[in-house]
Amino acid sequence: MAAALTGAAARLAEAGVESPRVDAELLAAHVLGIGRGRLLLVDTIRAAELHRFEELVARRAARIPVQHLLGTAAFRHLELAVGEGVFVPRPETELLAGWGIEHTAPGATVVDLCSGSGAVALSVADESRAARVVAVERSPAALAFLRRNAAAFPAVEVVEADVTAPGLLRELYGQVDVVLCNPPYVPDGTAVPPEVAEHDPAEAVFGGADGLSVIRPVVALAAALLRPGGVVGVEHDDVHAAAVPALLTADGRFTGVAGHPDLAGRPRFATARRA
């Protein structure tokens, strides 16, 4: 087993995979049906298992996302179903979700815009005592994964809609406690890894020429949805450290605008409180 893992990691490294050893171990654990931490206890691997492992390594070397090969993506305490047509949630978004959870009081109403697989919405439902979590997504492919992932969370309501649509969720205006959003925000034309360019849906990645085409209407929608004292958190590109807080400030309905870095120290999300 050790030799197979070493060879797989070397192949993935040569292919330009960012975390070759981790991905090799994840694929091996998947094939063997065990937790990754138990691989050290495995001395041998059967021929059929080795063949399947090598097939998966070859596909990962072709830069198919490891989450697509596993069929799931880990996010905070959840394992989410993912695949072609839905954005694979990233570890940095766990920080936005965590901020949202910290600001969700028992009985709160939370809205997650651009919900995708449901990573943020379901984490809030899983780790807080929110009474209602509304997850908004427009992509039919993403909605299939969102509904599948949300099935175990009775507090979560899935809404099929475009977050830029005028009057969205009008029945909730002035009643929401927390609004969270991980929108498409990469400026058009930005070079992205093959896993993103070839497998993440472009509509979930790119946000117009400056990356702000979805964030602008989201700021206005959040201001309409939130009750006085309610809070909003919006993830953004690291080039938007000044731009997104400026949009929140310019709206005129928010106070306490702040930027937050990710674990690498890069600007990652902005927050504010409804005046």
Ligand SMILES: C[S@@+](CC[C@H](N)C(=O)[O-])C[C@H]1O[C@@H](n2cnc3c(N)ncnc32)[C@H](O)[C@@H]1O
Given for the second form:
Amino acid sequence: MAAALTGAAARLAEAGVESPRVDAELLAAHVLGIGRGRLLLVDTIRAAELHRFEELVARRAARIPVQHLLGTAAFRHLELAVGEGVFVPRPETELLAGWGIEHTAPGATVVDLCSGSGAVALSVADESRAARVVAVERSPAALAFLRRNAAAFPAVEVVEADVTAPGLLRELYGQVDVVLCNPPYVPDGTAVPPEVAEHDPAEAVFGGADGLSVIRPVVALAAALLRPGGVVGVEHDDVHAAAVPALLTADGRFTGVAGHPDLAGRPRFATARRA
Ligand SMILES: C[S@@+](CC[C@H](N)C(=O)[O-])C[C@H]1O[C@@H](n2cnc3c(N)ncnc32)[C@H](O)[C@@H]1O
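Previous: the form predicted on its own; requested now: the form predicted together with the ligand:
First the chain shown before, then all remaining chains and molecules of the complex.
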């Protein structure tokens, strides 16, 4: 087993995979049906398992995201179903979700815009005592994963809609406690790794020429949805450390606009309170 793992990690490193050893271990654990931590205890691997492992390693070397090969993505305490057609949730978004959870009081109404697989909405439902979590997503492929992942969370209501549509969720105007959003925000034309370019849907990644085409209407929607004192958190690109706080400030309906870094120290999300 150790030799198979070392060989696989070398092959993945050669293919340019960012975390070759971890990915090799995740794939091996998946094939063996055990937790990654238990791999150390395995000294032999059956021929059929080795074949399956090598197949998966070859696909990973072709830069298919490891989460697509596993069929799941880990996010905070959840294992979310993911695959072609849905954005793979990223570790940095766990911070936005955590901020949202901290600001969700028992009985609160939370809206997650651009829900994708449901990473943010379902984490809030899982880790808070929100009464209602509304998850809004437009893509039919993403909605299929979102509905599947949300099935275990009765507080979560999935809404199929375009977050830029005027008057969206009008019935909730002025009543929402927390609005969260991890929108597409990469400026069009930015170079991205093959896993992203070929397997994350473009509409989940790119946010127009300046990367702000979804964030702009989301700021206005958040202001309309939130009750006075309610809060909003929006994830953004590294290049938007000034732009997104400026949009929140320019709206005129928010106070306490703040920027937050991710674990790597890069500017990652902005928050504000509805005046
Ligand atoms: C960056 S992904 C985030 C997904 C999820 N919130 C997460 O953090 O993993 C952005 C999501 O927004 C969706 N989306 C893009 N434009 C949208 C729009 N105008 N209305 C609704 N959803 C949209 C995409 O389909 C994608 O699922």
